[in-house]
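Presented as C-alpha cells, the chain that follows is alone, the form predicted alone.
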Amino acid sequence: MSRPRIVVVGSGFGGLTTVRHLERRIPEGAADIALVAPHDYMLYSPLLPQVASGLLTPQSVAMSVHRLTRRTRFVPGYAVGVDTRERTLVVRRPTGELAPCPYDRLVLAPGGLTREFDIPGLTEHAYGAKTLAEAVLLRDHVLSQLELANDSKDPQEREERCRFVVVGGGYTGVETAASLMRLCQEAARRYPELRSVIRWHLVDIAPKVLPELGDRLGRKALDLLRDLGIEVTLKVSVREVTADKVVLTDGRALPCRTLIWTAGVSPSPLMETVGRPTLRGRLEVGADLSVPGLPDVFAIGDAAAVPDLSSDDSAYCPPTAQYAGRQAATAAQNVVNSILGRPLREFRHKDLGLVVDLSGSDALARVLRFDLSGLPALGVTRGYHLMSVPSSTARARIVANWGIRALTGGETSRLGFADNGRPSSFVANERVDYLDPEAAQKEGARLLENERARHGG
C-alpha cells in the first residue's frame, strides 16, 4: 500500500491522542493522516466545572489541534456515517453539505452526547454542562438569575430565580454543583439580601454519590456537599420540568428556573451506522481495538465497548478519559502494525485511580489503593490535571488562573452570553442528523463517485 490514508474521528482524549501517536510512529510523507471533528480544539472536559464557575477561562481548557499536531490534515465537520464497502466516511460539513472522506484505516473516537430521558419539559428547559459553550453560558445564566432576583421585589420570583437543581451524582454533577455554589457565594457578597434565598439541590436516582470512589470517600463527598449548603437527595429523579418549576419523583414541586442536566452520557449515534454489533450503543471491538469483520476499522473511547483484560469478570473498560488516552496509544500502534502486516497488540490497562475537585480547597482522590481528602487530595487532583493536559500553553494558563484566583479572588461579572434570553436546550445544542447503516452505504458510494467524476476518475 503506497501512502495509506488514515482517518481519525474525534478531537477528544482518544482521537487527538491517536493522531499524535501516529505522527510519532509514521515517518513524514509515509501516510496521509486526517482528523475529522466539528471543532479544531481538544476540550479538557474534567475542568469544565471550573470554567462554569469562572475559576478558569475557556481558552485554558480548549487546546488547539493545529498547535498539537504537525502534519495532520484537519477536516471540519461531523462524521455522520461510515460506508465500510467503499471505505468512505460521510462528513457533514459546517455548511450542512455532505462530503466523502476515503480511508484505508479508520479510527472511531467520536465520544458521546448528553443522555436524554423521556421526561416532560426536559428537552425544552434543561441546561447541559458537557460542552465549552454550555459551560460559559451556564455561568452567565446563573449570575443573570441572581441579578434579576436582586432587582425583583416579588418573593415568588426571587425564590424561582435563586433555586438551582443539578441532576446527576457523578463527577460532572458533583463538581458542577460545588463550583457553581461557590460562584453564588461570591456573588452574594454583592447581594446580601439573597444569601438566605439561594438554594442548590443535587438529585440522583442512585443510592449514593460518586460510587466509583467507594463508600468512605463517597460519604466524605456527601458531607462536603452538605457543608457547602447543597441539599443532596438520593433515590429520586425528575418527573417534570417547566419554565418555573421542577417536579421530583418524590412528589416535591420546587420553584426553579434552572435545571442542570448531567445524568450520564450516551455513545455517539455514529457507531450504529457502521452496521456491526453494539452494546447499549457502544461499538463492540476486540481486545486489539479492531471491529470484528472490519480489520481496517478501530474504535476507542466512550463510544467503544472494549474488553477489560485486567478485570476478572469479563467486564468492559469504563468510558473515562484515562482509558481513552491509553487506548489511543494501542490503536495508533495497531494501525501501523496492520499496514505493515505485523501482529496486533491487545489493550491492557490497570485503573490508576480517580480524582474529584470540588473547588476551593476541597478535593477527593483515590490513587491506586490510597484514599485522600483535603489538601493532599487537592495537590494530587490538580497535579493530575496538569499532567493530563497535553498543551504547555494550556498548563500555563491553568496555573495562572488558579494563582490569580488565590491571590485576588473571583470575578462575578457576566460576559453577555445570556443577554438575549436562554438558547435552546442541551438536546438541540448537541443534535446532529446521523445516517442509518443503509443510508451511509448509499451516501458514501454516491459522494465517492461524485468526487471521482469531479477529479476525472
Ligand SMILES: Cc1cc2nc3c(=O)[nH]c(=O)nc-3n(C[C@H](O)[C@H](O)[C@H](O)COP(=O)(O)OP(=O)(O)OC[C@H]3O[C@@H](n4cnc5c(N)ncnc54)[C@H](O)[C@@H]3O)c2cc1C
Second form
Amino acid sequence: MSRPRIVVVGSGFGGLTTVRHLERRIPEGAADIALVAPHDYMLYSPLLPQVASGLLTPQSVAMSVHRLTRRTRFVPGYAVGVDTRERTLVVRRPTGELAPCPYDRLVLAPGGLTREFDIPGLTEHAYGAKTLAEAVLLRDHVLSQLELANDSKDPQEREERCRFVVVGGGYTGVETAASLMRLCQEAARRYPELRSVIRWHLVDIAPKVLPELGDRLGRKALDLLRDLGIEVTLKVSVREVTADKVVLTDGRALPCRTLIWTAGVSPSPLMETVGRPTLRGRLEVGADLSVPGLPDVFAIGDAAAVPDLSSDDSAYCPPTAQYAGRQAATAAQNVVNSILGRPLREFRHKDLGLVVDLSGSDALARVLRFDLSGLPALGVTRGYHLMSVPSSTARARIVANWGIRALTGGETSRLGFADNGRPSSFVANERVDYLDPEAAQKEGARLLENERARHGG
Ligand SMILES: Cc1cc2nc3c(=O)[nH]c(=O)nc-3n(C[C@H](O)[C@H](O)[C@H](O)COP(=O)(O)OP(=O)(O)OC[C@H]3O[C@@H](n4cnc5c(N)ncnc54)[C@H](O)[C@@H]3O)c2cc1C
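Okay, that was the form predicted alone. Show me the form predicted together with the ligand next.
What follows is the whole complex; the chain from before opens it.
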C-alpha cells in the first residue's frame, strides 16, 4: 500500500481524538487522513447543560476541527452506509447527493442518537438536549414560556407554561434540569408573580438518580435537586404526551407544555449498515477495537460494544466521553500497527469516575472511588472539564464565560431562536436516511464505478 487512505467517521470524542493521534503518529505525506462528519466541530457535550442555561456561549463547547487538525481532509456529510466488499464508505453530502469515500482503514465513531420510545405524542412534542442547536433552542423556549406566562391572565395557561418535565435521571437529565431551574429562578426576578407557579419535575423509571455515583452520592444528588425545588419522581415513566400535558405512568396528568427527553442514547444506525453482529445497536468489536472478520474496520465510542477488560462488573465499556477518548488512542495506534503489519494492542482502561455539575456552586464527583461534594467537587468538576477540552481557545472562552457570570450575574434575554413556535422535535433533528447492508454494498460499488468512469481510471 503506497499511501494508505485512512477514513474516520465522526468528529466527536472518539473520531476527532483518533484523527489527532493519527496525525501525531504518521509522518507527513505517509498517509491520507479523512474525517467524515456533518459538522466541522467536536461538541464537548458534558458542558451542554451550561449552554442551555446560558452560562456558556455555544462557541465555547464547539471545538473547531480546523483548529485541532493540521493535515486531515474534512469531508462534510453523514456516512450512511459501509460497503465492506469495495472498502468504500457511502456519504450523504449536505446537498443530499451520495458520494463514495474509499478507505484502506476505517474507524467508525458516529456516537448515538437520543433514544426513542413508543410513547404516544413523544416524537411530536418532546424536546431533546443532545445537540448544540437543541441546547440553544431549549434556553430560548424556556425563557419564552415564562414571558408568555407572565403576559397571560389565564391561570391554566400560566400553569402549563411554567411547568417543565425532564425525563431521565442520568447526568444529562440531572444537569439539564438543575441548570434550567436556576435559569428560571434568575428570570423570575423579573416576574415576581410567577415565582410560586414555576415547577420543575425530574422523572425516571429507575429507583435512583445517577447510579454511577454510588448510593451515598446518589442520595446527595437527590437532596440537592430537591433543595433546588425540583420534584423528583422515581420508578415512574411517561405514558402519553400532548401539546399541553404529560401523563405519567403513576396516573398523574401534569398540565405542561415542555417535556425534555434525556432518557438514553441509542447507537448510530450506521453500525447496522456494516452487516456484522451488533449488541443492542452497538457494533461488536474485539478488545483490539477491530470488527471481527473485517480487520480493516475499527469501531469506538458510544456506537461500539467494546469488551471491558479492566472491569469485573461489566462486560462492555460504558458509553462515556472518558472511554471514547481513550479508545481513540488505541484505535489510532492499531490503525498504524495494522498498516505496518505489527500486532494490535488491546484496549484497557480503568474508569476514573464521574463529575456532575448541578450549577450554581453545587457539584458532585466520584474520583477513583473517592466521593466529593460541595466546593471540592466543584473545583474537581470544573478542573476536569478544563483539562479535557482539547482546544486552548475553547478553554479560554469557558473560563471567560464563567468569570463574566461570577462578576456580572446571569443573562436572561431571549435570543429569538424559538420565535416561530416550537422547534422541531429531537427525532426530526436527528433524522438521517441510512442504507441497509445490502443497499450499502450496491451503492458503494455503483458510486465507485461512476467515479472511475468520470476520472478515467
Ligand atoms: C448533555 C450530555 C452530557 C454528557 N455528559 C457526560 C459527562 O459528564 N461525562 C462523560 O463521560 N460523558 C458524558 N456524556 C456522554 C458523552 O458525550 C459521550 O459518551 C461521548 O460523546 C461519546 O463519544 P463518541 O465519539 O462515541 O460520540 P460523539 O462524541 O457523540 O461524536 C459522534 C460524532 O459523529 C458524528 N456523526 C453522527 N452520525 C454520523 C454519521 N452518520 N456520519 C458521520 N458522522 C456522524 C456526530 O456529528 C459527532 O461529531 C454526555 C452526553 C450528553 C449528550
